[in-house]
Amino acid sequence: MDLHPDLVELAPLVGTWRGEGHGTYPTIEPFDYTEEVVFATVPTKPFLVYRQRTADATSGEPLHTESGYLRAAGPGRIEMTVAQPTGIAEVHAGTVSDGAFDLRSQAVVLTPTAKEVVTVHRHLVVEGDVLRYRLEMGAMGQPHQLHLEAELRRVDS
């Protein structure tokens, strides 16, 4: 792996993630999906490429697709961007520590036709080979709580 020097801390997520999750939300019905997240590092640059696609468990139809950086903001902190075709861009600030990546929206910006949404926050943490995360938002009117939470297994590295 060629890791910048500013990435060892990131280093754990860096890999292909597959897996399944849950997501529920007062305004949709709950439902269950899988999916695939890759954390890319790049030759001398101090970022991760990001990628995300989930499909419905049942039918393999794409639900959501999403794509970003993740950086080092110096010891123990940590930036993150993240763009939807949906007309949605995150700006996150958040910590790591032992594996645990904790991520709060600084900015959300909205195209006008994007739905609303308000505030997000990613948790993920990483023992091994998997990952765990959870993601909270405040959107459409509703307060801030539980979106999507899901187990994912590294497949590469």
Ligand code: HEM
The other form holds:
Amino acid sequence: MDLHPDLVELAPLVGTWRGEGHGTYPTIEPFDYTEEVVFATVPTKPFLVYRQRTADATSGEPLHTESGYLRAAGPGRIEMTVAQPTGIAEVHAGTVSDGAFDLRSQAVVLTPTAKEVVTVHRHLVVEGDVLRYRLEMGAMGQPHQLHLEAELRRVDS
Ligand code: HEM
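Switching conditions: you have the form predicted on its own, so give me the form predicted in complex with protoporphyrin IX containing FE.
What follows is the whole complex; the chain from before opens it.
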């Protein structure tokens, strides 16, 4: 792995991950999805490139996708930007400790036709070759609460 020295704490994420997740929110029907996530290094750069795509677990139809960057921001500190094709852009700051990544939105910016999202909290935990995450959001006039839970396995490092 071609790892920038600032990325030591982010190293557990690097690779390609696949698995399944479950989604919920008071305003929608619960759903199951399959997911592929890639966290990739760029030679000499102090950030990881993030790409994600999902499909409906039943029909296989493409569902949500997003991409962005994750960067080290000093010991134990991380920052992330995420863009969604649905007109939502998230700017996060947070912490990393022993493979646990905790990111809270500093700003969520919406295009004029995007659905309303006010807050996002992303919590990821890497244990060896297993990546589990939870995503909570405050959206559509609802209190901040769970939207996604997933468990992925490393398929390539
Ligand atoms: C694994 C990633 C995700 C999947 C598979 C997913 C899937 C879905 C599905 C199936 C729906 C209901 C149908 C629809 O409105 O399209 C939905 C609604 C929604 N999602 Fe997600 N989503 C994901 C990530 C996110 C993220 C990161 C955000 C915001 C930061 C988000 C915000 C929303 C909002 C605002 C709605 C609309 C709820 C409503 O119409 O009342 N989603 N999502």
